[in-house]
Amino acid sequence: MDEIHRTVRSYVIRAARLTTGQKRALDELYPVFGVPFPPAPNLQALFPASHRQVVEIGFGNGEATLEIAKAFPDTGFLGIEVHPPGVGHLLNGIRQEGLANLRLLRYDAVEVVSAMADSSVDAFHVFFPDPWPKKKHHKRRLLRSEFLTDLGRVLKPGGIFYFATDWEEYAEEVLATLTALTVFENTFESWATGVTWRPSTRFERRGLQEQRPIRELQFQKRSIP
């Protein structure tokens, strides 16, 4: 029998427990506020009136995404997520708030980023991605060297990569990887501190309840790698 090679993904699609409102949002609102893929998203075309364009990867139920988009109306935000309930929930939020600066793409972020043009994004945000804590599952972690290198390619010179997690070992791994990539430089000495623009998420609150420290990183793409 021929060997079957499978791509290792950073997520598992579980049986979706969609509410009636989430299903209706996917059916009715995704055609309005969703972004097709392929082709690769063109953020300048999506948000022609925005001064900056930001991509958030894995927004969960979108609570923080919605608050950030409301707080920065002059910035265009593209949220990428694979899980239907979270997409449906955030679609309803976009409609309720009447936001013109937030759009969603339901697809694997690794494939989306790989298709995006060089130096086309002002910032990438990754809030509390799945840490895949068991060592045998570390290969599933999203923020590995190959993907971080691709994020560096897509960022504009001076662009920001921001990451938050409640899993310290994962944070240390990402810190070491980013430090080794010459395309990036840390905007802090180590962990990012004093960050006030990011709202709290339910994963963050759970981590704090379980007494796990919150670690944040903010790296900038060098103008001359």
Ligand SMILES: C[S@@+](CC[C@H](N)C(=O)[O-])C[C@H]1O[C@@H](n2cnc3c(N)ncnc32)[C@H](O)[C@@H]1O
The other form holds:
Amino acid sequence: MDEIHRTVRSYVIRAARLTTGQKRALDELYPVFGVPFPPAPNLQALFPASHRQVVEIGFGNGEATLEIAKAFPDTGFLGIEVHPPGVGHLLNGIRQEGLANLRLLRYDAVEVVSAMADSSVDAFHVFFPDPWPKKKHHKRRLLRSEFLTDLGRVLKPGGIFYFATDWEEYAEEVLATLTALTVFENTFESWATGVTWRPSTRFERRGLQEQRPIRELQFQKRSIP
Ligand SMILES: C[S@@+](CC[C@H](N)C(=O)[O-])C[C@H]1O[C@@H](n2cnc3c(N)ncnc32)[C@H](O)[C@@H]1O
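Having gone through the form predicted alone, I am curious about the other one (the form predicted in complex with the ligand); can you provide its structure?
Let us now look at the entire complex, which starts with that chain.
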């Protein structure tokens, strides 16, 4: 990873206002449901009973993450997020639901993914990443060519990259980047449609309220890139 990539992050950590419950969850539940980093997470070892292993990047407060993990108990999910209140919130959800197929990692996903083994993940989910709308901030966007290339490396052949956003111009940029990367092929003609497994999130509802259409993309790693 070059110097620029390490200094330009896709997030800003603001002074976190944790509720008592979130703080307690981080203190008491992260040692149970959290995954240390380094070393690079080994999803097969984390979820030995799961048929598939999926990584969600930037889960926010985890409302979609929790619902998806409940709906697919045979799939192992690793959620990566840097925002402490969101991690605390989802830790409480995991405990309340008694989920054995969802673990969390509080760290920069770019660094975590760069440490992961080739062809080791069945799918990556990215729901409503920060759009960084100002042009001078576009370099902060998570889904840029270098990171998408790395996701392609870590996906198993046939593995899925799924992304949803309410920011059309960001969606168009990612569509163009993925289309240019030979490791991927679009599983739809253009935008993904009819995706029913993803529950709605706060950011999706806000986008819809503000009249922004939701764009989804689903690309697959080619078996022979
Ligand atoms: C706009 S929020 C969307 C949250 C959630 N996916 C949803 O739809 O409600 C984007 C989230 O991505 C997280 N994020 C941004 N860059 C990240 C990174 N490099 N590693 C982990 N999390 C990141 C932010 O902390 C933030 O919580």
